[in-house]
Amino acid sequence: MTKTTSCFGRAWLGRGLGVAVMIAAWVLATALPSARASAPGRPPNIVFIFSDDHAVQAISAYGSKVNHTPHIDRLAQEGMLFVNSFCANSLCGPSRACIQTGKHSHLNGFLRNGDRFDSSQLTFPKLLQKAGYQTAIIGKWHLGTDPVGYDYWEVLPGQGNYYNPVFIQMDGSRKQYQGYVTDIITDRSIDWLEHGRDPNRPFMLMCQHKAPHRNWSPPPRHFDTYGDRPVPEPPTLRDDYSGRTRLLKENEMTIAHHMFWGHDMKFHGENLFPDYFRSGLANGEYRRMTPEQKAAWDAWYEPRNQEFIRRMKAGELSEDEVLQWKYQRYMHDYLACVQAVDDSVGRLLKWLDDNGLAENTVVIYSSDQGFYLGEHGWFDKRWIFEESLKMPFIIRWPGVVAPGTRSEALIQNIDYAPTFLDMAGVPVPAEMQGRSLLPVLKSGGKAPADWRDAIYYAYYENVAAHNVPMHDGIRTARYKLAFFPRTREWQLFDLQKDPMELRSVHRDPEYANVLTALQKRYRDLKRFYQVNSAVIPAHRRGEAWWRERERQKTAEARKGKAQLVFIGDSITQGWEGRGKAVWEAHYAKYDALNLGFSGDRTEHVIWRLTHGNLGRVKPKVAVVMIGTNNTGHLMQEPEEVAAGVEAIIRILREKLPDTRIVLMAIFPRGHSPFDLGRLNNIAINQRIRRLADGEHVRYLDISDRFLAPDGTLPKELMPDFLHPNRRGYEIWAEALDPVLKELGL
């Protein structure tokens, strides 16, 4: 009995503690219990509160000027609040999938919404099982794929709904609740405490709201909390973008021209006002109700809805009182659909309360990411702006954590497998990217001498929803870099001065030392967190000759009839241009399909193929060339090019098995043989061309047949010393036409 031999008991006994130890410590515990969480007997139960879009701001405990939220504030005078608490990619399924595997979003694989998430791959959940916990998750789950290491799932499909939801079971099925989704999600959890888990193990449950996700449906009971009072206004509601990259311009999530007539303002019918109401989206929420679930929705809204046409239509109100009136609407909704959450937040402290298993048992609240409340003129999130950037952490730990205690420390959500595992005494494994918090949580809110100097955020959606470009970048405690790649533009904000982030300061002279460092510790991130853009899926369809392309070049290739496909940038493209008379001599009997698109890099070129541009084609041979973007735009070191290159040619072979592929050399570049594309080019070259295995690759360099004696490469064969004239495509075909020959063309 001296040696446990559970996998469970050797989690949470210390690995072979002797009994005379096992009885000290439980004496200790007993006699102490304000030390029990921290002593070395049972581990802590963990319940993780978790919402969807709750901005810090609508939390009293960090000073909302717009609602009271008691029950999360008792969590903050019982705990430890967070301040510099952050997402690092800012969107639901992306948020869910970095929490579960303590990894960013480049190597969890889950980048945007409608992603699915791998769930082969290592997650906390998993650990905490193989550890002895139960473990269980309720409400919205949202990666695409079953939760896995649960013992006991009920989760929303999608999005799921505010009204009478449906929650799939764990064997598939369906099955509906009458009542308010957060309300549902609660009873659900307490249900699972109360009947569902074995009482002798510890346990973590994930509950896991939908509120106040939009389209911002409150409770009855929550119509009249805040009721016609006016919510102050946010001093950058009227932003108008200057002194900043032009595409917050561009953005499609304002609340003055994005919102929806039934969708997101809740009134019924035809939109009357088209000027200032988008059409096409009803109210889904209320086509759910009851009848009388709608009576109770009509009785609070419709007046106030007829209020408003009737203003409208007598011409009383201005575009600003329009925009006024909107914000007044979307915030009644969204703090209503908020205090049911602390509703559910209360609910469950009382179980715990009322249950004795409050003293051993760690509760945290967050959400999956920030949420404009009319910052901007916003809604929704996606920027790296603070208010999307932000998310809420407050947790409380009797005996470990001190109450009403406040912590500056930067942490991110790829902190929380890290530090779930350490509570229960499991080893985090190294692949993991964040780190625990109990360091922080120990030493009062302190962050150790070698916590993290700065967050690494990216945004990886582009132009799927509200047209919020891709980018990444940096926070540190007073400053914050983004890189925006469809501008290749820098922004560079001082929190300090201007936490508003109303003025980029990259240019200012006065920060050019701040901008440099900031740059190089952006770099240093990346390389620390294995960010290589060139193995990043990416695409570019904010540019409309782009999109354009895409669809015409995917609707080719459905029709499957291309015995040869060329794959690359705009100097494949060309053989629609200075090379096309070439193309006719000799590929166009092949049927021969170009997916060349200018200014593609590896990562463009991976997005297309992973996203139907091969349609249905089955080529004999496919020649691809690319990676001297990645080298003309970014300069990007040659083994992550070379590793993007890689990427393209193991998609190609798991999707097109009996294809041979013709993995063409870069192209030299610049007029000198000292240029230093050309030397990187080269260098991506080297590594390549290991790619070539003999039976279904082949690489072709053909660089020397460009470049004159000298080393310098001619204006009469690439008149911009980059892209071919006719003669340099002659070149290439004459070239590559004999192993085409050889690969049975």
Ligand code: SGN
Given for the second form:
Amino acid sequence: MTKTTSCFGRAWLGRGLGVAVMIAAWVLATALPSARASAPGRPPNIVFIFSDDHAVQAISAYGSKVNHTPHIDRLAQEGMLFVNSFCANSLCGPSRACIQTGKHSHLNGFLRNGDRFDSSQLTFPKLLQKAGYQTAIIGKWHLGTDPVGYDYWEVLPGQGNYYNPVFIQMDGSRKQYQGYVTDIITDRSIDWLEHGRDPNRPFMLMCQHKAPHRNWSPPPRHFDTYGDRPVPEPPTLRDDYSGRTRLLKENEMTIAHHMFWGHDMKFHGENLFPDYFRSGLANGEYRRMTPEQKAAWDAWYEPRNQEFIRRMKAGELSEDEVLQWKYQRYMHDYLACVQAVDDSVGRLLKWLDDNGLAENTVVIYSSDQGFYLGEHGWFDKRWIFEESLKMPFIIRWPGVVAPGTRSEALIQNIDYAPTFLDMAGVPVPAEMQGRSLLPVLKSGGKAPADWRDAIYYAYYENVAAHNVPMHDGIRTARYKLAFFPRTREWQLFDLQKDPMELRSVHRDPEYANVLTALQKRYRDLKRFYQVNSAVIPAHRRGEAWWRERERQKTAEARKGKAQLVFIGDSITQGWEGRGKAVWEAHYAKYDALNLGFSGDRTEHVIWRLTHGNLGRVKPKVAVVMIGTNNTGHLMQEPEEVAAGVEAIIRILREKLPDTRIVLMAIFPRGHSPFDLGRLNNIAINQRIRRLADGEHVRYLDISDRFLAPDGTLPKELMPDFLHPNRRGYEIWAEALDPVLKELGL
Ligand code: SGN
Ligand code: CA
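Switch from the form predicted alone, shown above, to the form predicted together with the ligand and output its structure.
Expanding to the full complex; the earlier chain stays at the top.
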């Protein structure tokens, strides 16, 4: 293991010519008006201190009731604190991708943890670098691909570790440092500031901590900072989830039921009380420790753990007292991790002071999202509720930002990139969706008249860790509106009357006008940010049958035998039901594969096709019909659904270049020719028929074969006015046969 001594050699000094060119560039750059905004002659340096899962409730400058963060507070005293600062997608990788690109998740492509960041896209560090800044990122990255746009980087693999962490180096090698991750990230950052850069050029440093992310492993020096003093409980620790969507109850992030005995609660050995703790995940950090680190760890935890075990065995603790104990253990660990982050802020501020750089350096403190510190009974994040929607954002910029100011402007992490570019005098590219905060910073925190009145939020991970469903929504100064596609429910909160978000008033007649207005605002904002959920890949793995069908169908597809594949929703899946005999007669001979999933919309098909559902099939023909659920569930605009169908055709063309595609017009629905769903489907069909290319894609509309002369849809063919019966499937097969033949089957 390496001690953290400087690894920046003389190589940096050997860049004489490049430096001269850069200095010349700066002479030009300083002529730009915003480059003169702070200290004359040179655009400001930027130090971005970023942590992971640090909630504003644990920052004293934000009014914490649970801890004291003197160094972060100093930034607030000397700068501006944003009380209405939000993330766009409350998860690690997604938040970071928003920051890099200035765009919402659906456009930067990083929707969920585990995605891989497309580093070919435009990012702010690339542009700063081009403008002559030296750029560095040290610490947690979590975007899958290597950082691009940085002169120097050294990042944790994935989530990284707290104790004796390994860092990925720029040459791809890995280096382990001995010590505590927050301190090491700070050491490495200061080392870069001291030895890794050219002092004659401005710089942008991202110092990105792992802490206080789960499993909240603190450094020994802070075991006793808050010691055994009880931390006040939040009023909603015992939330019963009434008055809101039932999806809340399905979460798996409660302190009461979802804390691991080893990993979270720091017990050694086998779980002695499985009614209260989850088993199966030991404290991996302990295993990484040196004997000295283990000794310090055990000296703090063991006596307390043993005392808890003794009291449990003696039956001294009620269920609620166990919850109280767990909350205290959680907060002890979380807050001690935060304390080390605060130390880091202190060290970086001191370094800037000691080196005469405080004046012309902008310092920001932020964190990738908020976190639940027991509110609603939870840990973790993901939900649109305040605690995890909020991000701390504190900024010090001497000479520009008035000290000790607060701003209520609604800001979001997509604003960071434009802000950093604007500070550096670099024009903000039109494709970035965020806005520069400079006008707010320069006016004591007041937002300009045309500032946004609502932020847009979207969480895409659906069912993964913690079982939080996909949802999106908007938040204005007073209200929050959220939509949950799985249950197609709205939730509306009046934050003024109900700041803890305990009662959705979406059905309350008193709020009928507010609901309508906010729904309109929500739709406007989605259009403004180009959010089309019909093209954003989504899965339904939270539904057991869907997961199982996906597994089975993918396994079948892996055999690669099918000469014919059907792709779609319940109408296609119905070939296995009412259409079974027809299928046997017409398609069994082609080893045909049915990739119809009941209830799927275009976005689900897109997800399936890009996540292995096609296996190894190379069919002669693929028959696609999709979109009626985009109409039926959400009444999505025809343009949007057509774009979803187009994306599906594009994916199929890419993956199966030799396959001929029969794109079916969506079947008519509803009895009456004026059925709104029917009309929407017709409008979609009018658009998708243009996808036929006379070569690979054939468009087939058989609506007329189903409809009566007066335009009504007969019960005799579609008993529920949506799904064909056996006769309906026969009609479909009869219409399809000659086409399949023509296409070589
Ligand atoms: C890990 C954690 C989760 C956490 C995610 C995402 N589990 O999977 O509790 O929600 O990270 O966090 S753990 O068992 O590894 O501790 S994020 O900040 O990276 O998005
Ligand atoms: Ca995080």
